[in-house]
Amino acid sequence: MVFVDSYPKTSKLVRSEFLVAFVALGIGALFGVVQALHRTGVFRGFVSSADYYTILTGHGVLLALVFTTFFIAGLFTWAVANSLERELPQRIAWSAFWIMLTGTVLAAVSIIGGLVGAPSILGHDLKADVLFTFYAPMKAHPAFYIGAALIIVGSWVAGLAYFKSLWEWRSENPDERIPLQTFMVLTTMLMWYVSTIGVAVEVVAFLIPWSLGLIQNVDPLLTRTLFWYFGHPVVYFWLMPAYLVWYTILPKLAGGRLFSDPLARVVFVAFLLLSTPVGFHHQYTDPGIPSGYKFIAMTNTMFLLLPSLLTAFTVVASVEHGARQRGAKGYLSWLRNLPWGKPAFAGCMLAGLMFAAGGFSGMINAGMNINYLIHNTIWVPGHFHLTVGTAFALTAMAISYWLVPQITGKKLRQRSIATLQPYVWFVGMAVMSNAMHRAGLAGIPRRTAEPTYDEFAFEGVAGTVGEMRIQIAIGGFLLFVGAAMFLIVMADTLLARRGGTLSVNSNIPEPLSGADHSPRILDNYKLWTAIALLLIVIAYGPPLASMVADGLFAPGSPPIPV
């Protein structure tokens, strides 16, 4: 029986939640395609470069939170409604739906003002060109803080709606291992709890008293800080969705079965433990935090890679399990015999291809001495566009071409534009990305609507500087392309009326090595929050001591004007 049909409550609520995300991804997108026009010098009568910063911080705010966090939820919705049989608890998921949607509106309306010349509201210019970074002293309109505290709320909310769920098949199941898909919810969200806490912590405690005048200082260095405790682990907030699209379906999709499912518990439970002290390799060259725990933060960083390693060992297994089930032979001609032509799979294959170029220049990133030269230079884009704008950006796109048939009951339309977007999003982003790597090895700055300095001519070190920037703007181009197809094709599949049989179903194969393979213990959340919070206190305890030991606002700084 298709999904819809079987929870059509919750299917509900997944399109609800998709629709706002696809929204987002749209204007995301367009703002994306003119701040490349813009600073590379192709095109610049869009914006201003003083609107610029206003077209980042949209093109930031809207794609790395709206678009992540509403796909997300929908996707785990769907999730966890399948893996445990059963509709989610209505009105804690839908309560959560309406906070999101909220704070959406109040972020959105504050950068859309700034463009636009809104009146002042509260007493305050209705603008935010605070940029995705949105850490003192740079100062938004409070709407944008209390906005963005909104959206989070509304991912905690959601949350309880995923441990309801449990709690209730949990008390029909005493004895039964957690189903996989759940689990990795599950692990996701405990991770996201212990990680948005710093964000909360600066939003409410700092930001929003700070914006409505209620005190006149904050502490930047603490406020930075307590950014980037959230700023980093909500890299894995995105990619541990994928994850779950890479072990639990992309295996189906190629025709087999995932190779472990006990690996795949093991790789979420690492990321539980150690996406979080790891925020200070943001901070290598901020004064006041002892190297020492920026050392840490590094090694920690680096432990990271095991638990992508690992992902990247089960999940060709499985694909090549699916391979060799479809009949093929050989050490390398078994990657012929995958369906490269059905879109969904294809996307998070060229997902999974490009977040592993995204891993290798990650390293640079996490590497204490040599970060010190890509440090904000237009190389961090370039590494976080291969992350969260592709390895999730293309497999959440690629996946709603399987998932949504299943939340709507209507085949997929426009099926030769489905087969191709995967391919002209990944070319756009190979291009666009190469140049930005290479561009910050020359030392081209990141932030900027002018990447230039009087008297001072950058040197491109493979490559022309003129090259790289047509380079960006091509790749700009095309990714903005791969978004309007993908676009194109959910808006007539959504429109379409629901007729005939479909080929697709949300059934998942049992993993060739199961559950029942695994410890117990990899299922004791108690434990792992436990170790996971301990190592933040580790990391983080003496230094945020020693800012806060002046006392929380000082040294203070006023509000700098954007």
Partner chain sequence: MQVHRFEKVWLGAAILLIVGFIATIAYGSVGVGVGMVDDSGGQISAEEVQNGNTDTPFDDPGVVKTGDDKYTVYVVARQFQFVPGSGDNPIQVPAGANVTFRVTSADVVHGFSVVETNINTMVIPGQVSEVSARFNEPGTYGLICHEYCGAAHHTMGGSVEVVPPEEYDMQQENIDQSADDAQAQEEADQ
Given for the second form:
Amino acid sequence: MVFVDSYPKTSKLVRSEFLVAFVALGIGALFGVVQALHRTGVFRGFVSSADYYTILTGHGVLLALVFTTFFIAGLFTWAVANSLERELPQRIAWSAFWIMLTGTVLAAVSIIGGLVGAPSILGHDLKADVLFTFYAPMKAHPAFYIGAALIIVGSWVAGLAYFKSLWEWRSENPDERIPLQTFMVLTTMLMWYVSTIGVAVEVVAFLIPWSLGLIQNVDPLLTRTLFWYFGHPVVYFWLMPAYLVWYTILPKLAGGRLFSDPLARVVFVAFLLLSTPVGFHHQYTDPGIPSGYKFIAMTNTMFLLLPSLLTAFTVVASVEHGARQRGAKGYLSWLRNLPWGKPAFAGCMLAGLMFAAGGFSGMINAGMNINYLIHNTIWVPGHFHLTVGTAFALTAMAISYWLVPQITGKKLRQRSIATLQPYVWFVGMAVMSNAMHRAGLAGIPRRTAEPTYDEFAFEGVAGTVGEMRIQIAIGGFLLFVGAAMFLIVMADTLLARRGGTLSVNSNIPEPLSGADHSPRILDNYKLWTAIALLLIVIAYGPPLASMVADGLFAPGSPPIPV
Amino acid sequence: MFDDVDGPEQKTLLRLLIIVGIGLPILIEVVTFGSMMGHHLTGDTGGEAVPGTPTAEPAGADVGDPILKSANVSARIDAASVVTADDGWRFTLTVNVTNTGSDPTAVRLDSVTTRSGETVADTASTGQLPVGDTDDVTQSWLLPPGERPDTVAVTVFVYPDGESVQSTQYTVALGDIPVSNR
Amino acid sequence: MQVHRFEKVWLGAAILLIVGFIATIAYGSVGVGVGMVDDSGGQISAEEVQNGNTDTPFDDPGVVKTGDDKYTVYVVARQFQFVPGSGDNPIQVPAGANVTFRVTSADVVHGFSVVETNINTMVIPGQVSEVSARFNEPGTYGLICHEYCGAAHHTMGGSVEVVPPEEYDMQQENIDQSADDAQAQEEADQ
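Switching from the form predicted on its own: structure of the form predicted in complex with its partner chain?
Full complex below, order starting with the chain above.
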């Protein structure tokens, strides 16, 4: 039975969420290639260097906030319905969709306003050239902050739909273990609820009233601390859905089954516990924060490596098991027995491989003292284009090749483009990210329209700056081509007529070591959430208390339009 | 391998892509590492031995610098600023002119060319300066947003007998003029 | 809970790696003494920095000699320049001296990074960033704002000129001399 026929209502929801995600991906990718060509000086004819930052804001918000959140909503909706075998509560789930879409439109319109002369709307210039991090006291149009808040609130409501499904299922199955996919979804959502408190307080209590003129000042250090309280866990909000795919679908695509259900649950619980009390590692170079708190965040960050290292083991072991089921022999030659020509499989594998590289550069970022060499250099975007830009984005694209046919009932079209697409993305990212990392070591900053200065010139540690620039431009262009290839396949598939029998289905094989082997305490959400909150109180309580002790809005800064 | 792909061409292509995709970054890393070790072994340990970062190209004229190589006048930049706004970046230049020749003279600021090659014309001139006199001339140009001034065109007029006029145009390269928002 | 033997080995190795990382960083800060940017710089009113009435050296930022071979550099970052630092006003310090940078912002969040060194700090309105360093080799070092601060962010650069100590002292004498001359001239004019 095809998923769309079993759960037609939920399928429609997933389709709508994916559609918004894909539109955001298309616009975001276009903005991306404009930047890659502009900042490398290859072609600067699209926008002026002043408008570059509008494009950069759009790229960050559309890809890191809109594309991710909508795609994750779609994937989670499918995963909950599939593993609990029921339609999602429609009213809640659709309200979530419309709230998020309203927020997206508000944020997008206020960003685009900056490209069309920033007309005055409701007494404020309609622009939001404040980048994805919107550090106060740079001020955007209030609609931008309200839009960002609505996207978050919408995702909270979506989470409610998943929990409601679980409660319905639980009343019918009082003694069963929570199915693994639902367990992963709900653990991720709990982490998300806990971590978005920071940005919600920042935006709702401070930035919205401040941008409207209701309060005069905000404390820039306090608001950015609240941002980073959310700013690191958000990367796990991107990553955990990719892990859901790698743990539960990838082994099946490889022809096998998951190695261990208990370990998968342990990994997700570890993320719930450790994702949030680490935000200060984005503020290693911030004044006003005692180094002791930075040290605590550093140790927590290092322990966050553990669930990812365990994942590397489990995923590789599961895929190897799949290869051996397909008749593979030998220590390494099993790699040849994998379906590298299937875009869903190849995309996930390449994404995972690249995530390993991203993990290593992340260890450098987390290293409190070596971080000084690379903080705010282009090394950092080099790093996160491997993580969110590949581990998440390429996994999302790859799994769409597998999932979209199931939520539409239509066979995947343009198969040859789909087959090549993950490789194009991989090569483009390898070239671009590698050069970005090296350029970062030469001290070249991120977030700049023209990384050249009148007072001095940069010098490459190895290789020349010119050669790195060309590689960034070529890589960025290949990535744009990769995104376009994906969107062509999706558009052609979505617009096609339904016909024939699908070769894919949503049945997930039982793990080698099943849920019976995992202790029941792992499913105790109350316990883990309580511990997570406790760890946050330890890491954030004292520094936040000292920041607000001198007054919530002091030392204060009035809004400064940019 | 690739047993689920149609056609041998695509298999070859895929194999090639895998080799390029994984080989290329490894190659770059090996070259990077090799050149770093090379520096290390030859005693050139990067940061310590290289005295800082190299300076950029020799810059043009800054505030306080003389700008015209003319026998008739001496001129220097008294003030220069670039101020950002949504409708454009305003470049304002004040030049102090002294008539050092033997005939009356005048200096006119003509146009500014930006670093991306756009020219904005708006002129301002000193009056006719008697020998030995000094005057300031100020003009501002609204450059497109994001544009910084590169050169300014300046014309020197000399009036040998009060009637006829000889003019010479100079293109003055500007140095690093810091940008501000007010 | 059943854990495979290979998984146990992997888990052990992973924990070892993590503890190793933490140990090297702890050694770096305690043993080698790699300093961190922290709250030692104190707070300041960004509005007063903007208006130049803080009653601190930030009202007239620059290099202050605070002792034998000890200098404090006060820098105000504002859209879109470092004062001193940008344009033809580089920060000048002698080689080999203990230099403490005290940097603050007059408007939005900026960055203060001396290229290819580990002098790298955020500059946040309301806070003073304090970083200590010693430049052993004379030369010109690039200075950049590495946090987006507005439409002309990419123009916000500067330089740190590290000069040999003797040359530095001579320059200072000349500056003092010319300042004295100017003052004498002014008094004579009156």
